[in-house]
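This document starts with one chain, in the form predicted on its own, laid out as structure tokens.
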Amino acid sequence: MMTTMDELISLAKQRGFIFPGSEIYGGLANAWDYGPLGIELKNNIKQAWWQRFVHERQDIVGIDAALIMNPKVWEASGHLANFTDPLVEDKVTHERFRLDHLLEENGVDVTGMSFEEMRGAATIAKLKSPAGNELAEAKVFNLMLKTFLGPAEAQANTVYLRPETAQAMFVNFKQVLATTRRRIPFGIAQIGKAFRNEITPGNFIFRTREFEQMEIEYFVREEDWQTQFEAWLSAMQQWLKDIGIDEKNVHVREHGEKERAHYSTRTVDMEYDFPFGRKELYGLSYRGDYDLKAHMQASGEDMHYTSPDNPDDKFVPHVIEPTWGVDRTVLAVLASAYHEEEAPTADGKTEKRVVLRFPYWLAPVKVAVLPLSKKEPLQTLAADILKTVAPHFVCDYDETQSIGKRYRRQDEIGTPFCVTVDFDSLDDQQVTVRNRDTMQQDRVPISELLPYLKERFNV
């Protein structure tokens, strides 16, 4: 049974994954602050995502590009002109909605719809705002966070944050292209932040104006990109095994003539079955060779690829490009790994057991040091285990409340392996090690404690 949003937003505040951003000032609408243990997860992700996919491939090299370029990036790419979506409000309350969000709410399928075919579509339905006020006139909305470069807030001055990572990879292809010497097929990948003003943000991290993705633009010729799309639509699939997500709730949705970009032949949404209903986790898309023929057309930089072995053979390359969303990854992740079960305690009776099942790479924890007592020799020979542990695996250290209450405190975070010290250990040299998943506990001499992690780690 899959958890509720309302048990994984819980679990997340109180254990340190994810807290409300500002909360002390009343929070800002829908803004969210990692915390100790939710870093450690985003950034697991982000390091295996880039162990994969860049360092493990001689294909693919990374940038870390600026968050605020010039505007004429995003006049070229269409996005000041097309980057929208369709907007109401409420003419009581003047809340603002996602006209295609409420459609959708009331049963309409927006899939491939114009903004004009939405319009009739409301009015067709006598659409209502969610308080059931009537609401204004659709319009569109540009998407774009806009803001200001030096003191004066003047037309000239005004710039954007970038609402894609992807627009940086094309316009550094050239730089890029030159000093790494890539032949074709090659990708530039990019790990950053994005922004976009959402009209109605929502479903915790799902949805934010401030989000995180991890993205490669592979650059390869025409008649190759099916091959390509194929391979890559194969790779992101195994990349969601490999990180826990339940296979049973996630599809693969091909986008319709209609629903998809005008430059895109081919987009593909792996989606997931989420708490609050199946939604898009990664992206893939075939965008031919649109970017780079609109920034070379735009700026007047020759953005031809020419063979190393055939001055003769020059083109534009094509683009396949697949995106992972870096938050959303973290609350499928959370999801598919929570699980509530009945445990049994030291009485012989049960209770119940909150346990997160993450993979043991991508725990945030991975070890507990869990000495029995407070009191010396003891506290001191759990601390030297420590120093041992902590420069190989990520570790707690965790002396409050009993033993079982401890535990319980490791499960829900995920943490594998909890190490326990008891006063045995002072004279046998012996350590209990519990498995998180089994509850399994095995007498490991204090010396082979080390070994008998990494060989469970596969480090």
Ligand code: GAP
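I would like to compare: after the form predicted on its own, may I see the structure of the form predicted in complex with the ligand?
So it's only the chain below, everything else dropped.
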């Protein structure tokens, strides 16, 4: 069942997934902090991605580059000139909006429109601000976040926080090639923060000014680009299935010619039905040889690849770029996992149960150990069980409130198994293991608990 954003944001805050940033100072608009469960969820996503696309493949290697790069990188890549959004300002309130978003809200389909066409459409539609005021002439607004290095805030010291991780893969192309001796096709992967001075951030962690990306620049021969593009499209779709996102909520949308980024000759978006509408989750682009050529020209560094078998087989590789937003993945995973249902209570009634049905491997907590009472020797037995399980699975230990309330709490954070230690456990050396999804309870000998769990987690 699809949830609302309010429900998700409230659960995320209450349970420690995601908090409003700097909240004790009144927050900072659209800044969010990942709490203890949020970081586990996010790390599970990033680790699974790295495992799948870097460790399990011989044709992809990773890097971790500096966030601040030489500004010449952004000049060469075209970002300083072209990484822009159309901006309009309310003449009265001076609030700023994205022109494309305002047009869409007013029923104008902006797909594939150039800046000039949007400006024309705004005039025709006599577009007003959401407050009903006149708008100033639309401008192009550069999204690069500027800062200064060193003690003097001079133009000469201006640098930019990277707006994508991608450029570091191009800039390091030669070094990676020389040190890893990979053959085409091969890719460079990176996970890291990116920054954009978004005009209208919003929708929780969907659009923020600081976010994380997982990107791969995959270097191919020009003649192979279409085959490689299709292969990456399938790989991205398989990834979505494996993180528990229902195919029916994912839509592949081809970009129109005018809509594509300045570097791309083919781009598709993988859109997801978020609670606030269908929006971009991931992207896949064919960037041609645009970036390597641009850096070759600007830096003077030779970016050709020479086949180890034939010195005459020399060319500037073309690039397929699959890109994944980490925070949007977290949001899509939370929205997909969220379920509300009627569940039976101990006294034969029913109550509302909220349960996050993450795939088991993705759940931030895998096993909760719940002693029925804080009293000894139950507590020591439960602590011993925790000691046995914790090296293998991320555990939570909870001895407060009624067992029913504790189960509900674990359901709300998506814990696949609860292990309850009761007074009978002292005599029969068995515990009750409850499954999050079926709520079925099994009585399991303590000596067999670990293999029981490993079998269910398939590890």
